[in-house]
Structure formats: structure tokens, C-alpha cells
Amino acid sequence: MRFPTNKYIEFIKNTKKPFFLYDGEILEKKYKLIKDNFPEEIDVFFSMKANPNINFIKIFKNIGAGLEIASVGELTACLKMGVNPKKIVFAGPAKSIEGLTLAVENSIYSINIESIQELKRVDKIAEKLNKKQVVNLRINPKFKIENSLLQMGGGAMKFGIDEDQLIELKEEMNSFKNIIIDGIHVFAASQILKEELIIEYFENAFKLLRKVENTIGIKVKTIDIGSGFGIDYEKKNNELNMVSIGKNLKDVFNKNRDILDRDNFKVILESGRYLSAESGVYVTEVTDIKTSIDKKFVLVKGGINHLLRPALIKHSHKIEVLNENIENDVVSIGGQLCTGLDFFAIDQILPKMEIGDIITILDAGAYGYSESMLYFLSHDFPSEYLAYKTEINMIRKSKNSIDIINEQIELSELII
């Protein structure tokens, strides 16, 4: 699903750069693609880490999605935006006592437990609050998802309880008085772009659920699967076919009908990148063009301080040049930072550019603004805008160098 740059061309031309622009209708369409094609038992939860702007929370809440959060800050944002606590799951390692306490106080749907020690902590917090808290056990599985961007399971990991530690967990089961182990959580990989791997992933997840139940002697009501659905960043016709995946998942579900037919059984599908990446673009403009030896460099406002992901994971995003030049150049596009890492593209074939030309970097709706190192070199922060229901509104102001320095001056005056 391609961002409709032409639809917003006048806004892009006339708005101070750099900035992020998001299309709220794309968020809704991506959610609908899953809901319309996947088994009806699936409940889609937006992984807030992909883009924690509160307006994303509002949109997903309003269309019926749940929220998967991974910090006390994300949990607080959801609660302030009126998300039903029963539509929130709390994932992530090393959760703070503050975050766990807030989760138990609000009786969220589930805390996804990452270790036996965390299970004990939640039990103590719930006991202190005189409450019962539902939890899912995040299991670090033995199986791996090959050819994915990041392996999140299948070896020594900071995530989850090892599959081989289930016996140890069984020995502790009778000591927990204030928690209800309701399900399992599996998140084995990220950025999966092969349909057969996704189907295999779901098959293995159900096999793992059966093993957990048989080993520790429980019957669960939830399986929470971190989807790992990928995005075709380079636009090489490698987009996931949700119709085909949904059809094959229905076969997987039919094979596990004995589990799915349990009263109130829930299948949670977490998705962050897939739901939000294509909704956003990072917009900037060319400030300098230079040649060094035999290479051409196009330099732009901003840089990886605003959009770190291409440099962080060596994953190029598709770049659009908003000019009408039919000539091409082989160029590297870099930002304003004093580091050799600061590149959005290396030796890419793009339309020939001039100073002042506008470029957009696609698929910046996930892991963009909030994942980047905004304070590095004290450049201005980008602003954020949301196009939704015929209007474009600013949803986060820029912050300039004076703002950044003043934050420190106010504190410094109290010390020196």
C-alpha cells in the first residue's frame, strides 16, 4: 500500500521541512485487510512501540483494535486516551515495578510474563493490591523463523521463558496465589516477508501451546502471537498477500479447532510495523550537492537523528524525488550529522536533483520519530502531521535549538 504523495503535494511543498506526515486512512485500511481476510477468532492489537503518537492510539481504539504496550509510558498514554484496560496487553522485558503496579491496578487484559522472577513480582504486587491479575507466559521457543530481519526466539534470548524452563516453572506453580495464567505469548521474529514462514510460525505456536499445557498442567484461553509481518521497504513486489495468508491460516485454525472452540478463547495478533509503516513519510529537502572523487552526494536537512532506522538495520527505504527530471543519477543521500553513518541511501539510482528539491522517504510511519536520536547535535526536531478525514493537523510541534538549550539552562541555573 503506497503512501499517496500526490494527494498531499501542495501541503508538502508549502510546509516547513523536515517533517513527518501520516495518513490515518492507511492505518484503517491495513487493519481492515487483516480483519476481512483472517480467521474471525483473531483480535488485532496494535504494537504501540511502532508509533506511540496518541493520535494513532485514538484511531486504533476507535476502529476496535487492542493495544500492545511495552512501558509504563505507553500504558499511561492508553489509559489517558480512554482505551479499555481489557483491550491492553503489556509486553517487554524488565518491566518496572511502577508499570506492573499500574497494570494490576487497572486490571488490564494481560501482562505478558518474561521470566519466572517477573511472575513472582506480579504475584506479590497483586497480593498487595488484593487483586487477581491475568498473565500470559511469553515462551522463548526452540523453533526459529529463518530469513527474518530479527530473530526474537530460538536461541539464548533476553525475551521470555525458555521452552526448556517449563519444568522449573511447574515446580513453582503452587506458590502463585494472585495470578491467573491464562495463555501464552510467542514473538519469534520480525519483518517476515515469506508467506510459508508465517503459516509455519502459527503452526509452531499452536504446537508450543499444547506443550506448555501438557508440561505445567493448565488449560489456557489465550494465544498471543507477535505477528512479525514485514513490509516491502524497497518496493520490489514482495508485499505480503493477506488474502492468501488468511486462507491458509484458516486451515491451521481448523486443525486446532479443539483449542479454539473453548469458551471465550482469544487469539491475539500483535502488529506494529505492518499496520503503521506505510502510513507515513519523512519529508525533507536538498541543501547541498557535491562530488567526492567519483561519487555524488546529495545532502538534506535533518538526517538519521530524525529517521535512524535505515542506518540502524541497514535497510533502505524507497525514496521519492518530487521533481519532474527524467534524467537519473547514482547518488548517496546523507543528512546534516557529523558521522559517516548518516545516510538514507547509498549509491541509489534516483532522478537528478537540484538544491531545493523535495524528497520523501516512504514507510516512515513505524519506528521513525520515536526510535531516532533526536537530540544528537542539537538540530531542530521535525514536526509531525496527520491527514485524516479531509483535514491535515499538526500532532507534534517541532523543537528548535533554543528550546533544547533552554531546557538545560533552567536546570543549570539551580546548580551553578
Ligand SMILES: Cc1ncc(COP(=O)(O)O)c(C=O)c1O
Contents of the next structure:
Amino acid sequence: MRFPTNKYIEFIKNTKKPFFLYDGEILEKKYKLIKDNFPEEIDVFFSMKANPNINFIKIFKNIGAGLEIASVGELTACLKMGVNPKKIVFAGPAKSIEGLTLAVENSIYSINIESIQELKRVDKIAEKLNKKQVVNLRINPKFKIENSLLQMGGGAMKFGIDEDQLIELKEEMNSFKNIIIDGIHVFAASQILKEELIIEYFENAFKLLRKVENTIGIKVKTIDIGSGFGIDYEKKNNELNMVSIGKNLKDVFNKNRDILDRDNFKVILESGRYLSAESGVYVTEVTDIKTSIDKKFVLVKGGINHLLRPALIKHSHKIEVLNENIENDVVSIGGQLCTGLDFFAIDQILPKMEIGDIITILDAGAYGYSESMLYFLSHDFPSEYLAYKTEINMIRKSKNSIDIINEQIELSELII
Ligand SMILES: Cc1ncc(COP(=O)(O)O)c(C=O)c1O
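Having gone through the form predicted alone, I am curious about the other one (the form predicted in complex with this ligand); can you provide its structure?
Zooming out: every chain and molecule, the one shown earlier first.
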């Protein structure tokens, strides 16, 4: 899905750059693509780590999605936005006691357990609060999803309980009094773009569920799959075809009817990138153009301090140049940071640019603003805007260098 830049062209031209602009209706459309095509048992949960803005929570809550959270902050935001705790799952390694306590106090649907020690910790916290807490066991799967950008299985991981540790868990099962093990959770990869890998992933997740049941001797009621569905960052017609994936998944589900037909069985599909990446663009403007030896550099306001992902993952995002130039140039686009890492594009063919031209970097709605390193070099932070229905509103103010300096605490006497 391509961001409708033309629809917002006046706003883009007239707004102080750099900024992020999100289109809330794209979030809804992406959610609907899953809901309309996938097996009806599936509940979609938005992974807040992709974009923690409270207005994203609001949109997803209103269309019936759940929220997958990974910190006290994300949980607090969901509670503040009135998300039903039964629509929240809490995943992530090394959860704090504060976070676990808040989760148990609010009886969220599930804490996804990352280690046997964490299971014991939750049991103790629940006992102290005189509660029973539902948990899903996050399993570090032996299977691996080849060809995906980020692998989260198939070897030693800081995430989840190894399949081979389940025997150890079986021995401890009788000692837990205040937890209810409701199901399993598996998140094996991110940015998966191959349909057959997705189908195999789901097949393997059901096999894993059976293995867990057989090994620890319980019957579960939930399978929670961190989908890792990818998006076509390079715009090379590699978009996932949700109709065809949905059809094939229905076959996988039919082969696992014995499990799915259990009373109140839940299937949760977590997604961050697929639901939100295409909803956002990072907008900035050209401030300098120079050549060095045989290379041409276009330099822009901002940089990877605002959108780190292209440098972090070495994965470029499609760039649109908002001018009418039909002549092309081979250029590298860099930002204001004093590091050779600060590039959005290296030697790309793009329309010839001039100082003052506006560029948009697509697919910046996931792992954009919040995954970056905003404080580096004390540059202004970008603002964030949300277009929804007929309005465009600011949803996060910029922070300028004076604000950044004023946040620091000057010591009155420093002994050197
Ligand atoms: C447990 C879990 N679930 C879901 C996600 C979302 O992944 P994606 O953005 O690839 O959908 C993540 C991402 O790190 C995760 O750690």
C-alpha cells in the first residue's frame, strides 16, 4: 500500500520540516486486510513497539484490535486510553517487577513468559496480590524462518523458553499456584515476505503447541503468533497477498480443528510492521548539495537521529522527491549528523534536486520515530502528525535544542 502523498501535498509543503505524517485510515485498511481474508478465529493485536503513539492505540482499540505491549510505559498508555485489559498481552525479555505487578493488578489477558524464572516471579507476584494470572509460554522454537530480515528462532536466544527446557518446566508444574498457563506464544522472525514461509510458520507453531502439551502434560486454549509479516520497502511488487495467504491458512487451520474447536480457544496474531509501516512518511527538505570526487551528496534537515532504521538494518526505504524534475541524478542522501552512517540512500537514481526541495521517506510508520536516537547532536526533534478522516492534527510536539538542554540538570558545584 503506497502512502497517498498527493492527498496531503499542501500540508506537506506548508509544514515545518522535518516531521512524520501518518494516515490513520491506512492502519484501518491494513487491519481489515487481515480480518477479511484470514481464518475468522484470528484476533489481531497491534504490537505497540512498532509505533507507541497513543492515537494509534485509540484507532486500533476502536476497530477491535488488541494490543501487544512490552513495557510499563506501553501498558500504562493502553490503560490510559481505556483498552480492555483482556485485550492486552505483555511480551518481552527481562520484564520489570513494576511492569509485572501492574499487569497482574490489572488482570491483563496474558503475560507472555520468557523464562522459567519469570514464570516463578509472576506466580509470586500474583500470590502476593491474591490473584490468578493467565500466562502464555513464549517458546524459543527450534525451527527457523529462512530469508527473513530478523531471525528470532532456530538457536540460542534471549527470548522465550527453549523447547528442550520444557522437561525442566514439567518438573516444576505442581509448584505454581497462582498462574494459569493458557497457551503458547511464538515469534520467530520479522519482515517475512514469502507466503510459503508464513504458511510453514503457522504449521510449525501448531506442531510446537502439540509438543508443549505432550511434554508438560497440559491442554492449552491459546496460540499466540507474533506474525512478523513484512512489507515491500523497496516497492518491487513484493507485497504479501493476504487473500492467498488467508486461503492457505484456512487449510492449516482445518488440519488443526481438534485444537481450534476446543471451548473458547483463542488465536492471536500480533503484528507491528505490517499494520503500521505504510501508514507513515518522514518528510524533510534539502539543505545542501555537494560533490566529493566523483560522488554527489544531497544533504537534508534531520537524519538518522529521526529515522534510524535504514542505517540500523542496512535496509533503505523508498524515497519520493516532490519536484517536477524529469532529469535524474545518482545521489546519496545524508542528514545532519557527524557520522558516516547518516544516510537514507546511497548512490540512488532519483529526480535531480535543488536546495529547498522536499523529500518523503516512505514506510516510516513502524520502527521510525521511537526506534531512533533523537538526542544525538541535540538537533530539534521532528513533530508527528496524524491525518484521520478529514483532519490533520499534531500528535506530538517537536522539541527544540533549548528544550533538550533545559531537561538537563546543572550541578551547582562540580569538583574536578
Ligand atoms: C513478541 C513480538 N511480537 C510481535 C512483534 C512485532 O513484529 P513485527 O513488527 O515484525 O510484526 C515483535 C517485534 O519485535 C515482538 O517482539
